[in-house]
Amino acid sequence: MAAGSVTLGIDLGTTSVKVALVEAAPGDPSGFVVLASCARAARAEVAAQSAAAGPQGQEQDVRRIIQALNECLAALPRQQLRKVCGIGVSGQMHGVMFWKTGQGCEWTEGGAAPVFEPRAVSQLVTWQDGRCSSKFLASLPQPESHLSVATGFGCATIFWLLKNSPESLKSYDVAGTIHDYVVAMLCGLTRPLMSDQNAASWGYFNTRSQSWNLEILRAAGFPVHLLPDIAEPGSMAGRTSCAWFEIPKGTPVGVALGDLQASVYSCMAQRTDAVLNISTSVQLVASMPSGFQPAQTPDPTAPVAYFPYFHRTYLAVAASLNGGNVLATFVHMLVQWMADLGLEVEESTVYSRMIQAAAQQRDTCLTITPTVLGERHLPDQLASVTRISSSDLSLGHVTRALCRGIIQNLHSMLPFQQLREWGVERVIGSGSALSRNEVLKQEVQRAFPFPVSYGQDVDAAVGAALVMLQRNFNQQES
């Protein structure tokens, strides 16, 4: 990679958006060097707007997230902003958001800098929506797809849209995911592009081929014209139609990416390598050998699912929808009770404590099983409590138990001895969950016998910035 060379990661997360400054290292072809970074808190949840979604519905204003993007962004650097050649884009897969062609955003002057603002959108529908029950799911088509459809997936809330909400899908033409929203809008695409790793995660899409299964929808009256058209990860989506905070007009911006393969992306060193993502949801990551094929039919007991990575090969992916949502439901909770006793007090003050508990409680016999939202694998299978004695019910051992139980249930999902038969050496730890909680790294230890180390909170922007790095050097090498 050329020295100097500065590309900005945005990562559009469930919680908090993340960016990333990174340039290539001197002298170090694989190197590189985090120039500057920035998080804020997304704070988007929003009540469902169709009421048939009820209490399951999970959806986030779009305008919230592009408020903390644009925040983030105003607080790096401005002359290291000037210096930027290349925009990587990830951020959370699965979930759809809906626009108007050309009506998407307003381009203002937001103060001493350009900024888009959304205009007409839908809200985003996110991963963790469960209005699909199990009833509907096995109601839609049979997909042509290794992948088998769960809710939460793009296609599955189009579909669920189509039969409880139809009118809400009147006033758009477009859809994709809230990170192929914001490079059509940087790029001011007339059509989104969504690369195989997004469209794989809405489900209804072949990776062989690389097509959706457009005969399978329009059989079953899916609206075809919404879905994105494909291009490939690590490609160029377009260039910055205007000038976007510092960055020049005319900047490359590549697609779109999953933030798991972001994530993985700036991990992974070697093919030996695991990554464990522990965010608001975990993510236990392997690389397939080249030439590896998943299985041509979907298993929807299958607590593994094979993703699409770059170039053609594929990560074997256990992914738990209970991490550090778990975590946070119970500091809710804690703090809930606490209300209810006329007690006011702070959830980051009650979550250091639980932690700093937890530390000194090394062992518990206490037993937390903590599918709170189920596993797609098992979406019926809550959370339970067992092993219940009057010696284990302080602080510390109730939430050691709840970080044993998260790793655990993980876990059962891709045991190491499975790790072990695909090569793996070595985990490498990532995600803001793991990275803040001393708790969940002494469970991983324990549970992986592998030596592990840990990346950087900033995981999957820092990724998508070096795909686009890589992308600038493979450029200037042919």
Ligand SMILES: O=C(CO)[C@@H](O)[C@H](O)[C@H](O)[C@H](O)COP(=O)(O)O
Second form
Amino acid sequence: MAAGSVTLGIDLGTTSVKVALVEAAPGDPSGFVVLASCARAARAEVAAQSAAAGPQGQEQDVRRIIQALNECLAALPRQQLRKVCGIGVSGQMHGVMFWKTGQGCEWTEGGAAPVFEPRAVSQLVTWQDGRCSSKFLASLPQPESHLSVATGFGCATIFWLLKNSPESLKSYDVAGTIHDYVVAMLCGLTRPLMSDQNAASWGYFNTRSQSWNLEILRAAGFPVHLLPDIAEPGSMAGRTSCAWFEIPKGTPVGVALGDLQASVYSCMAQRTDAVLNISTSVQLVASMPSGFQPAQTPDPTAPVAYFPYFHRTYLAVAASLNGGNVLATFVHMLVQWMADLGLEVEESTVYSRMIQAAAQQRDTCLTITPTVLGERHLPDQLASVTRISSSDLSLGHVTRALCRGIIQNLHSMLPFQQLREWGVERVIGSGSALSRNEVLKQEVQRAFPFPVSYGQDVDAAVGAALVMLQRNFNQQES
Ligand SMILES: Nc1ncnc2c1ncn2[C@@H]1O[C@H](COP(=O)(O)OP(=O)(O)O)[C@@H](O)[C@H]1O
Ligand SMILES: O=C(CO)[C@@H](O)[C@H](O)[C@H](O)[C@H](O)COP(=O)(O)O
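What would the structure be for the form predicted together with the named molecule, given that what you showed me was the form predicted on its own?
The complete assembly is shown below, putting the previous chain first.
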């Protein structure tokens, strides 16, 4: 990679937005340096727009996500932003939002540089959404895809809206993930482009033919006009339509990537690495040999799924719905209980005290199955606590048991023996729920007898930036 090239990476995560400025550094062992990074909690959770979604509905306010993105960009050094020669965007997969062509945002000369503000957009229905019951999913047509359709997947959500809130679809004519939306707004695209990484996470997408199951969807009355066109991950979606926080107009913007694939891209130094990412969710990932093709018939009871990576290769992924969000739920519960008792405590205080207490409590008999959201392969297995004794009820015991439960649940989906069989020799940890939690790290080491090292902070943002650095390098070489 040509020395001095600088790219911007963005990760629009479920809990926080992360950005990173990365510069090619041929002299550095990794080939790059992170010049600057920033993370901002989005705090975007809002009530579902359709009451019929019920308490399982999980939606986010797009304006708050873009506000967090703008705060991150504003915190980066301007003189570095002026040098940016590519923008890579990644984000929380599976989710879906809608907007009106040409009205998705308005560019305003806010402050020192133009920014875009969302306009005719819906809320984002996220991957955590549980509105599609098992009964509803069973009523949908069988996909022609190696991946089953689960609640929170874009196509399942659109089918649900078609049946329960058809009016809400009539106000929009395009759909995409939050990161497809940001790419489309930056480049002024009339129709969003979507990589197979994100298309596969919506369901009803055939990764072999690289196409939507259009016949199946049309026959079921699905609004196929909403589906984005498909483009290669790592290819250019367009160029910035105007200057953006000192980033020059005309800067190439890559087709949006899945946050999982972007994290793996920044962490996985060799094929024998496994990546364990704990962010809002948690994923354990190993790369499949080139030429590997997953079985064409989906198995909804399989705990491991195969997600498209780059150049038609696949990642084997144990994707649990229960990761950092379980700890966040516990913290929120404690803060709520203390408020009910007339005490006000900051969430950050609870996190630090509970992790400190658990670090002192090296073991516990308390056993927690943490699956408050169920799992895609076991939707009815909710959370439970067993082996409760009066001596194991301290904050340290409960936090240790919670962290152990998250890791043991993941291990039950993809045991270390299977990793060994696949030739894995090392585990790379990523995600800020892991990087900020020594107890989780201890439980990872306890469950997975491999050397464990830790990737970049803001790893998906770094990965998205690196994909654009590599693209620039390939262009200069050709
Ligand atoms: N102060 C904190 N200390 C430790 N962990 C935290 C703290 N604040 C949040 N977390 C954890 O980080 C998780 C969010 O990680 P993040 O990487 O921001 O998620 P995402 O990439 O999905 O947006 C939360 O679910 C929570 O478990
Ligand atoms: O659920 C899967 C895969 O099915 C995950 O890999 C998926 O990437 C993540 O759950 C979503 O993208 C959300 O990621 P994050 O916000 O938890 O980082």
